[in-house]
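First comes one chain, alone, set out as structure tokens in the form predicted on its own.
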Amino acid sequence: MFAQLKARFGGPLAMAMLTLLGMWLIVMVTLPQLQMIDYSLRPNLLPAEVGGPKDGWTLDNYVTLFNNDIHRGIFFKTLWSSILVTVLTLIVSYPLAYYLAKVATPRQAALCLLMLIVPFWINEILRTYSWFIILAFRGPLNEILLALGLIERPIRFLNGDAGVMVGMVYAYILFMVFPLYNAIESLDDNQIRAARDLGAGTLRTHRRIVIPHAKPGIATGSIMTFMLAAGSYAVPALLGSPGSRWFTQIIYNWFFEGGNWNQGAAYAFLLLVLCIGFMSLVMKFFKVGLGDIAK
């Protein structure tokens, strides 16, 4: 990398980036890390009793969530959920990506990327209450369907996971598009062509040409997907019913509303766990490395 960086911006250039990058990494990503491990071993004492006999390491509040039928279930349920919101977000992300990248001219491409990024302005909390009241029992799309007659009476959309699966799809399309967009754009439209001319129908071209071309997009898209959809708290807050919680929510009544931080880091140390070990079997799965994901 440095002697990359150091031909194009030269030496001391080169070097005062690569510090700077190694600092930021150290003080807001690896200092922070081994404080919440640090958290995670320790028990939740009085401030009398810290730095005495009880102050030790201790795996007490790991073994609690294995202990607790409901929060390990929740943390499963978390697991398989933030799996269903990549594989949805991949569904609904590849045409659209194919379509901009392969399809859509120049001006369209643009509008339409224009017409995904805009939404975007404005704060998530806010997207999200707008689908909370979209989905409302009373809210305009129960009405749509009342007045086409499609249904007899309104459907509870925000009772159970449905609402939180809509708007988490919304809330992470753009991570899932844009990585697929610029695998797909590097495809050769020659090999596309070929295999048309050979008598390749859509399909086939899709799972023989386009779709092995565009795994390191699919593998970033949905290691993205994955992370922010399993440590999201806002979307599962608003648009999920109490009986649809998710984990992160747990991690924060013991931080803010238990005052346990011991117990919250080791939650948040396990989700981590998780999140790094998707993020290994997707790259394995996709035979993929980290410079593929970097291009």
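C-alpha atoms forming the largest set that superposes within 1.5 Å between two forms make up the rigid core. Numbering follows the first chain given and starts at 1. This is a predicted model, so every value here is computed, not measured. What changes on going to the form predicted in complex with the partner chain:
- Cys275 shows a C-alpha shift below 2 Å between the two forms [criterion: core-superposed Cα displacement of 2 Å].
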The other form holds:
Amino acid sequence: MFAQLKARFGGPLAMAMLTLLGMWLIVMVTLPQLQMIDYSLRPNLLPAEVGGPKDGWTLDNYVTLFNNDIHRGIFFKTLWSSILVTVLTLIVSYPLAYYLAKVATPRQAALCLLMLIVPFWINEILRTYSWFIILAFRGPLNEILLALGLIERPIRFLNGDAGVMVGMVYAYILFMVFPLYNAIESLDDNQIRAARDLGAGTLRTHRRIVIPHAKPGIATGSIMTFMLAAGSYAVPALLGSPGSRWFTQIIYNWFFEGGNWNQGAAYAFLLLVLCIGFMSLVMKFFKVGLGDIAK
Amino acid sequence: MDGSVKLDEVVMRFGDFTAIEPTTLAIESGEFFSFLGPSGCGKTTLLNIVSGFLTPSEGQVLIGGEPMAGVPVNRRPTAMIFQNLALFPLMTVFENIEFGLEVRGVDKRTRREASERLLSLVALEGSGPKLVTELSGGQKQRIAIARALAVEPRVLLLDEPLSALDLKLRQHMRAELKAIQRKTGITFIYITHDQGEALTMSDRVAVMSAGRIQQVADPMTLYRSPSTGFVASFVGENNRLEAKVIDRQGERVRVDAGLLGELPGRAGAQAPLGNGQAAALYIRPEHLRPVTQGASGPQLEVDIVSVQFEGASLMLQTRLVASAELLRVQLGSELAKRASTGSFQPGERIILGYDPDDAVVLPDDGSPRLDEETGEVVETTAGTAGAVQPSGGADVRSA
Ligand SMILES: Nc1ncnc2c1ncn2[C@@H]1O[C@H](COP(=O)(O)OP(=O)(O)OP(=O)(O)O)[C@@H](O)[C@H]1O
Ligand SMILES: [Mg+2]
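Could you present the same protein in the form predicted in complex with the partner chain, rather than the form predicted on its own shown above?
Let us now look at the entire complex, which starts with that chain.
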């Protein structure tokens, strides 16, 4: 990398750029993470006791999660729900991305992309809150369904995980659509035509030709969506009910309500491990490397 | 197995633009049929109409006598070989060839047997487990053929399948394609802008220009008796002399070629040639030969501008003394030998003659023709008789 930069910008400038990049990675990413890990391995002490005999490294904070049934339940529920959000987002995004990449005329594609992007000019909290209104017990969605005679009485959408799912799919759809779009777009049209010409129907053409080609895009989109979902705070806080708490909310509580940063750090680190674990699994499953994803 | 293809008054429009003018055509079962025409004349469009990727704006397509309206691409008894081949890069050679059979629910063993058989047909035994990305250009070409043949199509559609190959391989593949077609008896519809390909492989050729079929004939007829000016210039090389019809007796026509005087020729097939009509006389370079002064038959006096040695023949670029038009002459090996003993040098004045049966007279119908210098299609407006001054024709004697 240095050789490339040097060829383009000359030695001193290349050196300066790499130093800045390295500094940023160390100061903004690596050191804070290391400090988090350090925090998570120490007991929560009064300021006076820090550095005293009780101070020292211990795994107690991690053990807490495994002893606390409720927290453990929420941890795994967050995992499953995030996977579900990822799958739902993929199901919604794939046809959309395919339409944008291969079916729509350039004009239609531009219009459609604009309609997708414009809502994202609005703050995530407001966007999520609009779903809170739409899905409310006396909200417009229930009114419409009632008026159409599809339901007899209003449904409590926000009572459970459904609202959170809807909100998250909506919040993260672009992170799935764009990698998918890029992947599908790069597929030669003649591949699709050849498959059809050889007799393949729509489903098989997608299963054997389009989806295998789009694998890196699917992996990238899934990893991003999963990470955002697992680490989401606003959506579950606004659209979830007390019964559908997210693990991030527990972490938040440790930090800002329990005042136990050490415990919070341990939980946060576990969430990070979960995300990295998911990422490696997906990459293994789709047989793609980090290089394919960074494309 | 009836692999005949009929186009019945087929028209294709894209918005205001008519890509295919009304076209009616019958291709016989088991025929090697080519569409030949310059870029953009609508060849691919026509092929897409047969394969079902495009629905004609008007008219209908019949394959094996059955109307294809409403029959989607994946249900038609056709298979296409794409210009870029479109092999599936993530699959092995086996998987590529077997794809069409897999779609049809053929079991694994039968599939493998079929693909082994096809691999030996295209002389690539043993490369089944390879990834297609590991193959050379010519091998990919053959796999594409095998993949298309696997579905046992009644009609194979080929869209300039050889254009990506180098010259040597292209010539080799021509013979191979023709052999495969004979062996399988499948109707081949072949698209090309390369007349060499069309003439060497085809049973019949349709020459197209600007969305219109100009002539459908076997290669020999196409070459010997072009029916329009476009075909005369596009297929093979031709010298074109503008003229007016003096009179016609059966096949034989006498024309007034302006400054060149009166010349005899043969009336083109079905060409309506009335007395006094604007026409053009087409003489191929190989049909012109040097004659001695006073010999019988038509005589054209020319100055040799340049000489090109082409091994078996000698190509002369000459200029007509009377009209300053350029005339290309090809001399066979016997005459070419004389060049080594000092004959046919630039600047020499010679007299050319031809057999009137070899000179085709066609009405100057304003049909587009090829500009011989740029190779592009130009529209000639009817009735602009008189010699066209060739570009760069400053002084006749300067050579
Ligand atoms: N989908 C389309 N929309 C609009 N115009 C089109 C479309 N497809 C083809 N055309 C036009 O129709 C004409 C014929 O195109 P076609 O691809 O059939 O040419 P071709 O003879 O195959 O040329 P080439 O040898 O360059 O492949 C061209 O002028 C092209 O611009
Ligand atoms: Mg084409």
